[in-house]
Structure formats: C-alpha cells, structure tokens
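Form predicted alone, single chain, as structure tokens, below.
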Amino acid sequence: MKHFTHLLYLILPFLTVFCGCEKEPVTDRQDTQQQVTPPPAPPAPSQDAKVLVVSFSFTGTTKSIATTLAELSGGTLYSIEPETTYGSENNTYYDQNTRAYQEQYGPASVRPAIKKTLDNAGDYDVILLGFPIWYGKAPRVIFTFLDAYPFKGKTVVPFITSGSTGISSAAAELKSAYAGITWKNGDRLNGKTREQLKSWLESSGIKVK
C-alpha cells in the first residue's frame, strides 16, 4: 500500500497537466488569429441589363466609340451637350486663356451647364460613360452630368479617350466624388478594332448583341 500512495504521488502531476490540456478552449486558440476577409466584388451587371452608352466628345473620337459600343450592346445612345460649346482654341494644351484649362485647374466644385436631355434616366441598369481624358483628368461636363441623374445604385463603367494617359487618375476621382455609384473598371478604348470592343464589353459582363 506504501508503494502504491508513492507511485501516485510521482504520476499526480502529470495526470494534472494532461487533463488541463484536454480543457483548454478551442475558442481562445481561434480568437488569437485574424481571419481577414476580402470584400465581396461588385455584382456583375445582368445579361438582360437596359444599357445606357453616354459620351462627351470635343475631337468626334470618343463619340465614334461610343456610336459603335451602342451598336454592339443595343444600348442607347446619348451625348453630353454643354450649353457653351467648347471652341477649336482649347486644343492649346497648357494655355491658361483657354475655358478647358481654367475648368480643368478651378475649383473642383466647377460644373459647366450641359443641356438637359436625356428622358427617363432612372430606367438603365448599367451606363458606359465616355469621355476624352483633360489634363489627367475627367472634363467637369462629366460632373456636371452625373449630378444631374440619379445613377446612385447603377452600374458606371468608364471608358476614356486619350493620345498617352490611362484611366487611373480620372477614375478614382469620379469614384470619390460618387461613391453611390457601382463604378466597374474602365479602360482606354482609342485605337481598338470592333472586336477589340466587343471582347471589353463581354468582359463588364455586358451581353453583346
């Protein structure tokens, strides 16, 4: 019997650091590592979506494009129309005489009257919104457009024309300034074939018709 009480005496601790390892908490092993969760992706637009194609276009080239993306989307077709039309002269890049120039480097709060036009806005689910890029930037014609719609909820994918300037800048300016919107990527579409067209459509998740 003293033998035995001895030999208990020697394996109590070990049977107590088993049995406290047995009631450790799963939970607190968990709760010691951030699970980091991505945010979810922008839904894709509806294959049936009502699309509505919008451009601004000082050269014709952004409206080309446009007429050609309406075409292959049997979307609507709509160009902004500033009330003052913009002149020859504000092909002088840097002139600071120039009404571009003085938009471009005003106030961000600047928006150029456009003439009213377009019916029944609410009724399109995904807009594709063309415009040339202006020093870097989107013309404040395309503000001024945006703040007259209720886009808040729809989907906007940009599309820019421009001799050398990507899509970044502009882009993340129209996001910030409109966080209501569903912006999708948008890209530079000068000098791409119709097919080259039609493969950015179907990759918006736009069904080409």
Ligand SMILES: Cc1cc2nc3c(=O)[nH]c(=O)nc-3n(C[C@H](O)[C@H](O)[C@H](O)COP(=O)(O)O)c2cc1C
The other form holds:
Amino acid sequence: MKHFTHLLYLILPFLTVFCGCEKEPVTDRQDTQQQVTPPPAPPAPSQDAKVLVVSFSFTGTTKSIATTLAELSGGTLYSIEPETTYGSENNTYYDQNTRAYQEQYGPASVRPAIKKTLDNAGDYDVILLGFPIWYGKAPRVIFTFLDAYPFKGKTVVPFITSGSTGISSAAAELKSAYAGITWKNGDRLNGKTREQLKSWLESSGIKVK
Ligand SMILES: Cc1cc2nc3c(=O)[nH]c(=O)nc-3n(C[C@H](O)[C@H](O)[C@H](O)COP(=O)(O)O)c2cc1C
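Counterpart to the form predicted alone, namely the form predicted together with the ligand:
In what comes next, the whole complex appears, and the chain from above leads the way.
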C-alpha cells in the first residue's frame, strides 16, 4: 500500500497534464479570453544599411568607443576635425576664458569651422553620431557638421561620453535644430564593454557583423 501511494505521487502530475483535468484558476481563464497586446518587438536590424560612425573627441574617450562601434557594425569611421584644434586649456572647464566655454555659452548660431573631408555623405543610411558633453550639451562643432552634411530623412543615432551628464538635453537640442533627421534615442556609452556595445547596437536596430 505504501509503495502504491508513492507511485501515485509520481504519476499524478503526468496524469493531470495528459488528461487536462488540472483545475485552472478562474482568473487565468478570464485572461486568456481577453485580447493580449504583445510587447513591442525590438527593431529589426537593417540588414544592408550602410553605416557611418562619426565622432568628435577632444581627449580620446568618444573616439575609442566610436572605433569599437565601427568595428562591430562594419561601418565607416569618420572623425570631425575642427579647423583650429582645441588646446589643452579647454580641459579646465570652469575657466570662462576658454574657447570651449565661450562657444558653448555664446549665441546658438556659433559654428566653429571644421574640415569638410567626408566623402559620399549621402550614401549612408544610418549615422552613429558621437561626442563628449560640453557644459550639458553637444559641442558646437556637431552643429557645424550637421549643417555641412544635413542627413535629411536619414536615421541618426547619437551617443555621448561625459563625466556624468546624460544625453537627454543634448539630444533634445539636436532634435529640435535638425527636425528633418529621423533621430533615434541615443545613450551615454562611457565604460561599456564590447559585448555591451554590441547589445546597444542591436537594440538601436543596427546589424552587428
Ligand atoms: C569643455 C568641457 C566641458 C565639459 N562639460 C561636461 C559636462 O557638462 N558634464 C559632464 O558630465 N562632463 C563634462 N565634460 C567631461 C567630458 O564630457 C568627458 O570627459 C568626455 O568623456 C570627454 O570625451 P572625449 O575624450 O571624447 O573628448 C566636459 C569636458 C570639457 C573639456
């Protein structure tokens, strides 16, 4: 008898599954009758999208991330070079006499000259645009770059590096200044590993090679 009871414990779960006679809670049954909206699918990676990875970098942090993103996506790497390079004194960022400070706090129309060396800008479908945060915003050379290469109707994914400031303010300013671009949500990418950058690319709809 004891053996029979043990045997019953063992086979009872299987019997209930096979005969479908396990009682469903009433609430579950009601749920299955309702229309369930599936969660939004992640964007499908654009299989043949031509990717450009552009960055401006003053001390090398953003450039290093841009290089990894270009390797992972198979995109073309391009650096925005100001006509006149920013001197190391600009690192003292609370000094109001520095060029960076004066540009960032100057009129919104400030456009520091850049070297216009990007070939075939119109060929790219997706542009990853990286820059360091300067005083909460994108450095003004980014605006010079987007004036020179408007990327109208193209997808631009911004990414930043910073001491701690997030991307939202800089991204909002760019979105409103260049409304003809299809902007994707960007991110702050400091300290991300190669694997994390890979996931970030995929979540932004960019195919990893
Ligand atoms: C002029 C200047 C202004 C900066 N302003 C900010 C800021 O507002 N918020 C912040 O978190 N970091 C700020 N930083 C730090 C840089 O964003 C950060 O070090 C960045 O990763 C540097 O990138 P890079 O090496 O590509 O130039 C500033 C740096 C400089 C030189």
